[in-house]
Every structure is written in C-alpha cells, then in structure tokens.
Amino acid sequence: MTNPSQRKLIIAIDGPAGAGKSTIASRLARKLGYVNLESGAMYRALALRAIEWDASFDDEAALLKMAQSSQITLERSIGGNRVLINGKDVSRRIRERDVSEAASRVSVHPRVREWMVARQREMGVGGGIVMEGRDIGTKVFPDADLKIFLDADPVIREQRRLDQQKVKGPSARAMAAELRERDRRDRTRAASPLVAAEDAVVLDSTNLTEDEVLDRIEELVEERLAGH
C-alpha cells in the first residue's frame, strides 16, 4: 500500500471501549508497516503493577511514583504487541478483566496521564505509528496527520465486548455494567475526557464490518499521503 520513500504518518484512533479501535489499529499498523502504540496497554501495565503491589487506585502520588520507576515497552510481534514492564512479559495478564477495570481507574489521575503522554510522545516522535486510545488526537498527538474517532452504538459495543470475552449470564450483566461505568468515567474525567478532536473523522462502526472500517481508514491514509 505504501512506498518506502513516502513520509511516515502519525495516525491517531480514539473512541470508547468496544468500538473496535484496538483491532483496527493493529491491522492498520501491520498493513502499513507501522508501529502500533497502544496507550491502553501502557495504562494496563501500570494498573497491573498497582495490583501486584497492592497500591490504591485512588492514590495519585503513589501511582505516579510507581510509573516513574517503571519501564513500559511495546514490542512488535506477529500476533500483536508484546507488552513488557521492567522486562517482564505481561501481554496476556493485562487483558484480564481485573486489570481492565483497574486501568480505567488509574488513568483518571492528571499527573499519571501527563507522565504517560510524555512517554507516548517519545515513542512516536519519528512518525510511522498508529496509536489508539481515548485522548490521542486531543492530547497526545494534537498535530497527528490523521485523526479518527471510532464509535458505535453502546448496546453494540457491549455485545462485542461480551462476545470477545465469551461471557454469559450474570457475569455478562456485570461486565456490561462495568463497560457503562467505564464510559461514564472516560467521558466525565477532568483530565483529557473522551471526546472527538475538532478535526477528527468520526466513523460509526455500528453497522460496519472490521474490513469495511479498515477500508475507509485506508482511503483516508492514501488521501493524507497524497497531500489532500
């Protein structure tokens, strides 16, 4: 799709949980030969460390100190990013439910987010990245070459997450409730609330397949590379 001589773009994909941004970002990065920087994985890694050290998710000072003493690394692999914290591979563990819930609580603290944003900017400064999260186009890379806000109907997002986790019955209802609470926290937090950047292209994936979403974003990438 791309020519090695072409300049490398910074592509930001934001949106709520269950919109499909992680899968799309991963597939797009592989297709372009770019690095997929997962901001969520970085917050999850920090949340896991807090769990392991029995730190309070509400203690901003302690979480910041923990972040400053952590080396969070994302490594490209065929199956997606490997996530390491202080050299330990935590790729599988950070996807588990307790870490997901903890990450949404850890991420509300302004000073923790400032530290994360600084690290993320360092990792993506040279371009050639696809970064997904909740404040990439508004806070991390406000000058990104292409900004996508990927959304979907809340009911559809809940069902996608339940299907992904293969959860049914009472556990499904609990997970759906957690997703709604996470949406509320993301959209109302004081530091970098979830909102589409003014110059973002908003894509509603409610009635679209992954391939259709990916095709549309690839068209936008080609437009940016062509200078339009």
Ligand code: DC
The other form holds:
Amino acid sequence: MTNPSQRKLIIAIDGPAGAGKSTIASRLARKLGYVNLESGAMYRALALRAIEWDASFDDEAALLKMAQSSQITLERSIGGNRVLINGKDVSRRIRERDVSEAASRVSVHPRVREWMVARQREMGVGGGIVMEGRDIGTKVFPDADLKIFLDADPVIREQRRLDQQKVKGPSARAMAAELRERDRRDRTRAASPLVAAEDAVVLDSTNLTEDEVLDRIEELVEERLAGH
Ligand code: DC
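Please show me the structure of the same protein in the form predicted together with the ligand, now that we have looked at it in the form predicted alone.
The complete assembly is shown below, putting the previous chain first.
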C-alpha cells in the first residue's frame, strides 16, 4: 500500500448490526496503523449505566445527565476498543443482550446523540482513525475522507450474529427477533436514523468474504491517499 503516514485519513464505516463493521474496521485500522473507534460502544456504556441505575430508557433528560456525569472512556487503540465507565472495564458486559437492546433505545434521543457526537468528534481530531457506527458519515464526520456503508442481507446478518455468539435453538429465534427490532428502530428513529450518506460507497457483504471486503476498502483508501 501507499505509505499511509503521508496523510492521516478519517474513515467512516456505517451500517446495520451483523454487516461486519467491527471486524472490518478493526482489521483496516490495524493495517493502516490507524486508531479504531467503535461509537456503538459509547451508547452501550450509557445503556449499561441506565440499567445499573434503574433509569428509564425513555427519559432523555435523565439519560443526558447520566452521560454528562459518567466518565465513559473509549480507549483509542489499533485493535478493538476497551470501554471504561468511571475507570471500570465494562468491555465484556456491554456486549450482553440486555445492553444491546437498551443501547438501541437510549440512542433514539436527539440530546443524547448530540452529546455523543461531540465526544466522538473530539476523539477524531487529527485523523488517522477508522470510526464505525450508524451516523459517522452523516453526522459525526460529514467531511470524512472515505465513507463506507456496509450492508448485507438481513438473514445473513442474523446468522452471522448467532454464529458469533454461538447461540442455537429457541434463544437463537428470540435473538434474531431482537436484532430485527433493533434494526427497525435504528433505521426509523427521527434523530439520525441509519442511512447511507449520499457520498458513501455502499458495499454489500452478503456474498463477499471478509478479505474481499477489506481488499475493496483498501483500494478505496489507496485512491483517497492518491487524491482521487
Ligand atoms: O454498533 P452497536 O451494535 O454496538 O450499536 C449499539 C446501538 O447503538 C445500536 O442499536 C444503535 C446505536 N448506535 C447509534 O445510534 N449510533 C452510532 N453511531 C452507533 C451505535
């Protein structure tokens, strides 16, 4: 590849759950020597806080206060992110099902989103980052150097999630239904719904391997670095 140190790009990867964003973002960041930032982890951390404090997921003011008064830290790293709340590592806990559901609910609130977006912009200062989420190309970094919208057939996305979490039988059906509901909520909410930015490159990973997706994105990175 072109020596990536010459210019530090901001790369936005958006898309629904199970499209492969996290794996791709982390592998791409590693290859480029960039920082990988998983914005969903911040919504998950706030959701966990709300669960712990027994706060309503519908109470925007309370959630915003909670976000402002908790220290939610996404450790900048080249591989995956560690997530800390007030210094406590919650990286594993925030992946559990109750938190996934709650994260999708707390993230519908415009003021909560504004607060998150401001923090995410601060983290991206200077470039050299691959940030993934739902609104990175549309809201967080509308001027990102490269925007990818990674999608896949819903059935494939569900299957990937279930395989990832090694879930089978009746709980697999329940989990698939939850995933569909989260998807619906993320795409239809009024504030920053999940949509591809107008200038995003849409990649459908349904029939592509991870390596193929990564190769395609690396070509696009090359083009951007070369100034196209
Ligand atoms: O990417 P994830 O599954 O960890 O995200 C968890 C939830 O957070 C998801 O249901 C939607 C929300 N989210 C968001 O609204 N905006 C982002 N940039 C990232 C995540």
